[in-house]
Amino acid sequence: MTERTRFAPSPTGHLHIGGARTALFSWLFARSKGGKFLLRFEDTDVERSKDEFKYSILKSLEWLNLVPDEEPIYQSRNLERHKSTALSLFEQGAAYYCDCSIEELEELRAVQIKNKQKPMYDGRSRDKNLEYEGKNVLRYKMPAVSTSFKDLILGDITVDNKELDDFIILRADGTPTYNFCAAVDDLDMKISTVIRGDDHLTNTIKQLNIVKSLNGNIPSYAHLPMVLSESGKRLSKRDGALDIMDYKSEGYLSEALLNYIVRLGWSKDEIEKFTMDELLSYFDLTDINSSASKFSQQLLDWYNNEYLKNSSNKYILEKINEGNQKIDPATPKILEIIEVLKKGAKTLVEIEQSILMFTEKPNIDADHELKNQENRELLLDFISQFREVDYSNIEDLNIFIKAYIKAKEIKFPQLGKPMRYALTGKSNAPSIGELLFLIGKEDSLVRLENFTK
């Protein structure tokens, strides 16, 4: 049988490093077999379903290079099918309407949490016989037994059902319920394998039933543990559960933001970098940690300038302009200049934003400590020496830097503080070797007369 797995998000919102992760590891599970990944959108909650969150996820799924292998299903396009099946389930017993009023319901609730009982619905109109009046609700007949399943990362999984209520099926509008949707959907889809969250266990008992009582090949399941912020808290904005395409837009590649994702629970012996290639040929279920994973800010920025480092000059200019001519590549040095920063940079939008201090004259603060008559007196020195230097290439240049150091009795910072504050206006910047080289001669040289007057 050929694996099929599928990523269903409901689109209410974008999409975050949890369901990344999850999507991530259904493609990889599917495509490792020779399978097939597909998307489904839960979509039947119409208030909050947005198509701006569809375009979004859709967009961010490309981006990743995580494409369904089938077009998108749109669970609200089923609603007949499920509305049928549902009705189905009533003919054979296995669903009965409730005619309680939420009056009714909220009193129960009310009496069980005095009574310090978990509140669920206790079958009252189980054994009525009720035909749908028009305000009924159609139930989910839960069996009076224990619901087991061989979880593919947690293990052996066993639920008495009656830790479960009988869960609507149909509303009283004759609408579906998600549950019973996403079973359904699962069985139309033709899903072998269904990979989610573990949030997602009760729903899994619930969904397996219906399953069952529809005479269907039942999944394999298995169920990532969450991912949590570094505090061990649940994953929010602050701690990195950002719109996928605010990474993007934020400078950080795919590729990298994939390995680290990868990462967030599984490993593969010690390697901490992959291929795509590898990562299909290593890649499997049962190397998933099942404990949670915690969301590190400064890990995905070592990945990502690991990324950058290894990633050529031309490639990285061109993911800078992608969508938007931001560097003009006919910039002089621009990929020497690119060359310089990618070694210690995080971000794409960190060296894109540093490229301006070779392109741009720097603002000097009139104030700034460095900006002191000692300091100005050594860079004049410097510069009636600096006019005669033969500037043809760094190494000529940083020789003559040690020599100019050594016959000055200087230590290197003294020279280097305020002369790359009167290069590019800021503290942290590359070697002045380098900093001269690639601003070129005739702009340093006005760059240290206008720090000197």
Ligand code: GLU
Given for the second form:
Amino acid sequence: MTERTRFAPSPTGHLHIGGARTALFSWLFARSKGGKFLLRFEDTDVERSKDEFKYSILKSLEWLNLVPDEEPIYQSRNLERHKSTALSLFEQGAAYYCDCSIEELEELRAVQIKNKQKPMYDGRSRDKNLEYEGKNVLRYKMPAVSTSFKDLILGDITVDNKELDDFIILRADGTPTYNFCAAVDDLDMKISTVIRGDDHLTNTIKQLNIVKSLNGNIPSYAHLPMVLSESGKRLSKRDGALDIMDYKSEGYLSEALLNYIVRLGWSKDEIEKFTMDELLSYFDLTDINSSASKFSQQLLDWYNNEYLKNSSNKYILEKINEGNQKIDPATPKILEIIEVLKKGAKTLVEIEQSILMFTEKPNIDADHELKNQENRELLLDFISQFREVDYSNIEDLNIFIKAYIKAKEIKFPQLGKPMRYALTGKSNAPSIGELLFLIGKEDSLVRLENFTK
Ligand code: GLU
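Alternative state: the form predicted together with this ligand, after the form predicted on its own:
Now the full complex is given, and it begins with the chain already shown.
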């Protein structure tokens, strides 16, 4: 059997870390077994579903390279099929019409709450043998058994169907409801394994019963534990509930983000970094931790820095300039500048901004504490010696700087601090040897002289 998985987002918002992880695990599971990964937009909620979100979800999946193997399915286009399937359940006696009014249902609920019972529909229309009269809803006749399945992550699950009510599958206006549509679509798409968040566990039980009543092949199910914020709450915009495309514009590499995401609840030995090929050979749902994982911005930044450090300078320049050219590739020594900057950078944006230290005149504050008499004199003296020195690489410069400090009997920061500031207008900058070399002798002398004035 060819494995077929699907990612089924509701296009009511952008793709976030949690959804991206579900998509990644579904993609990996299918692809590692030579199977197919499909995409289905669950867009039947006309009010909240937006084309803008479909587009942005597609863009995010494309950026992460989690491209579906078949054309995306739009659930809203299958409504007639859902409806006729629901009616077939009515024909076979597995569903029935219900004419209970809202008032009647509210009263039932109030009584149940008062009696400390779980509020749910009690099946009172089951034997009324009603037909559709323009206002009746169609309810699924939940079989009076228990539902069991072996979850690929959570293990054996059994639920007594008494806990579930005869839920509505067609509303009074004839439109099908979410659980029914999802079950029918999974069948039609020949999905062999449904991988979804564990907040859908109750939906799975309902859908599994529907699939059984339709005599369909019951897929395997895998429920992923939630991704929580660092403080253990639901993810908010500050911690991982960002649109995936925001990570792109903030300068994260998609391969770093994917590596970070895959480690949210999944691990293989003590390995931290994986190539896609490695993931495809190691990935197994059984290695997913059954408890919730926590989002960590710090760890994500660590991954991005790791990937930046190990990317070629040319690749980083291409990534910075993707979409629109921000850095002129003809900038002198640009690849060497990137080589220095990528060591300490968290994002591409950080590198891009730091490149300006080399290409633009520094902004020196005339009243800056480092611009004192002593520092100006020291730099003037340094200038006179630097002007004469011959060098062809950073190493030569470092030797010269070391010798200068020794001869002057000063400590390194005494020279380093004012010089960094004089050269860049910043206190946080690469080493002075790297700065002098990459800015170039002529320009460095101009910057140092300006500082001493
Ligand atoms: N549309 C559901 C959601 O976005 C997904 C349900 C599923 O994976 O079956 O949460």
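Please read all numbers here as calculations on a predicted model, not as lab measurements. Numbering follows the first chain given and starts at 1. Whichever C-alpha set is largest while still superposing within 1.5 Å between the two forms counts as the rigid core.
- Relative to the superposed rigid core, the position of the CA of T158 differs between the two forms by less than 2 Å.
- After superposition on the rigid core, the Cα atom of Q117 is displaced by 2 Å or more between the two forms.
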